[in-house]
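Just the one chain here, the form predicted on its own, laid out as structure tokens.
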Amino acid sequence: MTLTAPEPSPSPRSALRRATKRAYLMCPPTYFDVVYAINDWMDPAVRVDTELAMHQWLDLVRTYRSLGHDVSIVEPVAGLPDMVFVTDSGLVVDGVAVGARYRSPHRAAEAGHVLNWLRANGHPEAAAPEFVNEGEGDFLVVGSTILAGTGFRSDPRAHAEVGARLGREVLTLNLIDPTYYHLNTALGVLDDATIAYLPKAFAPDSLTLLRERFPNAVIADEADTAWLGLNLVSDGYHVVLAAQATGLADQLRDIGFQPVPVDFAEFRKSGGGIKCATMELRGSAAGGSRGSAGVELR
């Protein structure tokens, strides 16, 4: 389904871009907090404003809905403060779901809750992977190809496992900067042929691969990636990204995309951004829009 853009882009290259309706899975930040440290962003001594976090999350949900997209909700679970970052718990392509297996024991239980949701919502075949696989944290779909990150979280053996399960080409990318511990912190997918990325996050061989496969990619600046600007969600035209990533927004506007800034900064305290909170349900039937656990999305 093609969506009508709510406002024209100032760039004539916007004629090349087409928004398509998407379906997303999200989890309310009811229990969001920073109580352990499993990446360079996290500091349990830094207080989380839970009320602000919920406000920012609801704003993100409303943004997706205003763009015409469907949002389904998985129930949050007490004791799992990072479950709001639901994208790490699976990958859905062509209506086929692959579950996750976390490296950190702190997050291990999240995978089972999301797997159960997937099985109950149109994916009875969904199964946990054999190897460590942190879902769309490290697996990003670009057209018919899946870019797969490794180095800090997902096991490289999971790349072949995902390729065999989904019947798609999987390209391994080695991450070398612990600040960008998941692929989706260092690379954002804009449409079926276009990506944006931060070169310093990748090993030389992976950087060569990116340059060869995506010669027209947007090269991001650290001033924007420091706000997790590449942790973005695009429907092919509208790009929902951190409000603070203004330079990246200008770059996207210049090549015909429509930036949609959202302030999601409270979640940066845990090293999470907009994409972290959004799993795409590719090829799945649209789910409900009413929140759970007392969260009303309308």
Second form
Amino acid sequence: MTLTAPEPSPSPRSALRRATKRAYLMCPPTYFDVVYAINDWMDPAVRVDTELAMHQWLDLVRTYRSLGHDVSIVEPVAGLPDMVFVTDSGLVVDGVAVGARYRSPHRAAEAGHVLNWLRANGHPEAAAPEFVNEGEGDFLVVGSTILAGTGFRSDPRAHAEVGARLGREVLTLNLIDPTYYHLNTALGVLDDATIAYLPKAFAPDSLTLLRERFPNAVIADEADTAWLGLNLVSDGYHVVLAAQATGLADQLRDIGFQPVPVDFAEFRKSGGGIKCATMELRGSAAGGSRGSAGVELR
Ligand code: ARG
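Output block for the form predicted in complex with arginine, input the form predicted on its own:
Everything in the complex follows now, all chains and molecules, and the chain you saw is the first one.
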């Protein structure tokens, strides 16, 4: 097993955790910039360091590959500065892909480019949804269930649409804090049964649901979520997360996960983090994961 950095010896509970090989789709931040503001993090007056962004993104790609995962690349398109946040452009589960429909006209064209990539890479069935649906920005897969956010971006009617399309249970979660406008800024999936979340981002009824369904969840602190620490990518053991989210990393280590910190802070200027830049291709032929799904890496 290759790790990106030396880590303290794993907790005994790490014996509970299993990494499985994943396939990811990513989009280089060639045209990344903040030129409009569609969330509270974005300020077009703040300068983006494109070179630093590219450096951080390449580091993330290297990290996934060093952990044994496949990374496929969709070509970036000039004039679409948020396309690096490719996770918002679709959802792939059991080899079935659902496209996205953006709320903002600024991002609308991204959906078509990623849909075309999916269709050309093993998903001829991929189609655009009827209702506003920001892909894995708002739809997170936990085992056989899909948690779906609404309140700022995805339309709640898209939740039923996705459930029907994928034949999965979809649980609606209402987001109430504009800082955490996509579900994946307020909740991270660690494995098929374990999540981490920030309670204040959810409406009371949604919080009750989360507590019932995930009594052993990791409760995140705002010191970490302010760095988009919950915008993480886990393979069941290694949890790739914002390097600044050190408190969350400690919490994860305590319950047997292996935090893998990556500095992705340039993208925070746009309200995006590591998970936003990483769409998972579950059971997809693209990236060769169909044959490798379920392969244990440790
Ligand atoms: N600027 C992008 C937007 O507001 C950031 C998206 C980040 N993606 C995410 N899933 N949080 O749409």
